[in-house]
Amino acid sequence: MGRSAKFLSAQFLDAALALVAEGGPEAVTVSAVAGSLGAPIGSIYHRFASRDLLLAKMWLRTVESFQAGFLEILKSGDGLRASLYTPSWVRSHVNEGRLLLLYEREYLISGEWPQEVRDHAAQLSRNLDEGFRTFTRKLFGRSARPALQRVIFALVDVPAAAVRRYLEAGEAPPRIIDELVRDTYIAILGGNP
């Protein structure tokens, strides 16, 4: 009979999450991981082949949890509500948040991912253009590009930059930010939620 894991890959994906947060891409190190759970280097390599997979799945798994409930209140039509989840996402998930909406896929992850983890990356991406063309057609009639990049800037730009500034400084973004993102996608895309 084997001996069971001590350590989860979820385990060390959060150890991961919080390096980041706390110094960036450049502090997660295989070794910072493991001293910061106190597991042996190669039970880290037992899960992950390399750095870079760990830091691809950490990000896969937090673009994941951040889209299925922004995903889910876009498929319900409520575009107002969509517009307000990052702030509130945000502010519940400060580390995932900053992992996001501070460093690029491409800043934190070098060289070739694996197939598996390119799939999952590519299907994440369909998801959430195919929740964006679904609810601009539903609002529009029509998903043609310009009323698509109103909905994106409504939906995307104008949250994430909104609350950008205060992940730079480490901190969740005030109450004040849910009515001016309010505010905003009311100017851009009228009373329709």
Given for the second form:
Number of protein chains: 2
Amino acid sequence: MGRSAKFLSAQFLDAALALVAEGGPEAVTVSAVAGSLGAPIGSIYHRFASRDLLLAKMWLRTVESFQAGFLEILKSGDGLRASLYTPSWVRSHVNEGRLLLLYEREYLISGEWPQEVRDHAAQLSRNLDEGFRTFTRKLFGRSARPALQRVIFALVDVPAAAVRRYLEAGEAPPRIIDELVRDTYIAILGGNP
Amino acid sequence: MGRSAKFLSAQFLDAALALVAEGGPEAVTVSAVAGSLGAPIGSIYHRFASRDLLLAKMWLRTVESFQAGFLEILKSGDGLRASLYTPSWVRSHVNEGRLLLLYEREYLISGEWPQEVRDHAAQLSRNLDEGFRTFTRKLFGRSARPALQRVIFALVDVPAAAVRRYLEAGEAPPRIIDELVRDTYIAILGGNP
DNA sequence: TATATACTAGAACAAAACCTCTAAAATGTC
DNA sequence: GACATTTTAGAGGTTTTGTTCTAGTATATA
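Form predicted on its own done; form predicted together with a further copy of the same chain now:
Zooming out: every chain and molecule, the one shown earlier first.
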């Protein structure tokens, strides 16, 4: 049933990820991806209709990987642990961390997104929203909007901020930032009904 | 002493800034900058040796503008007010905020930086470091490294994080984030000798 | 007014990007 | 072994980019 593949889709995504992490989105040219695997350009277009679709798939795969672990903790209701998930995850996923935290999504995939990608992204976004909303309800009772903003700040924005400058420098985030994230979490969400 | 200028350097920088803010660094093509002013390409190269230099000058001008106000407050010793400077500045400088907070510097100007730019950037960086160090000494006595990290977290990283998601969405940061930044500041640096 | 000078104007060029397209290679099924 | 199908292979087209270069234009000063 046909020739067996020499290069898998995942390999192209991995190569693209490494290129983004090292040189930013514009380093991910189709020929650079091919070149870093020793693969021909044709093999990439055989699997991905366009460069944009390759980047989008890479982005979705990475977000999904991050969110899976994050949502699991969030659903357990342990907010403090959820806030520490980002530093922890980033330490074992440096390239992925650089992709998600250093580059704007709209900028990574310019122009119109393919429908398939839009749907997947929308679903991931819904899952995350849902997770935050139920967590917020659990913590504050009825989810008033300022409450949700506090939660997102403490669980997403602050951990990302703590980690970003180290990712930019290409270093692993030091242990001290866990303290900072924890202290901030307690200040923002700690003393709550 | 020669023909009077129809287009000033600052106009090119302004146009480039608007383009970055709207479409990211890759939207800043030389012809796009020229086009948005109705200027010929030659006029740009008459003032800037290369596209990279244009972007670098734009970046330096923006950083300098931000830092001037920030350092003034920092020198006064009012850390809380310094932490609220970022949200405030960003509200009145949306494009500049997007430039500084959304795009990695190394990525904006790819490759080697011209010497002149490196010197200027190094000086700005020294000024900022110096400001943080004296502030930290004032607050903690001898500047131990973890103390400096706390200061940078509370004064730079957290305010930037609070603001970033609104800049990405193209909105002005709401007032509530000032509360969050303030609460975090107090938690991280508030109860100190 | 004449001239030197600062600037505008944009055509032209080389490099690089994305993508297409044709041909060949390799493998499972009859 | 022959065929159908999947995949590799990469040369070539089109578009866009940064940059150069030559020619022309307008102005301050003498």
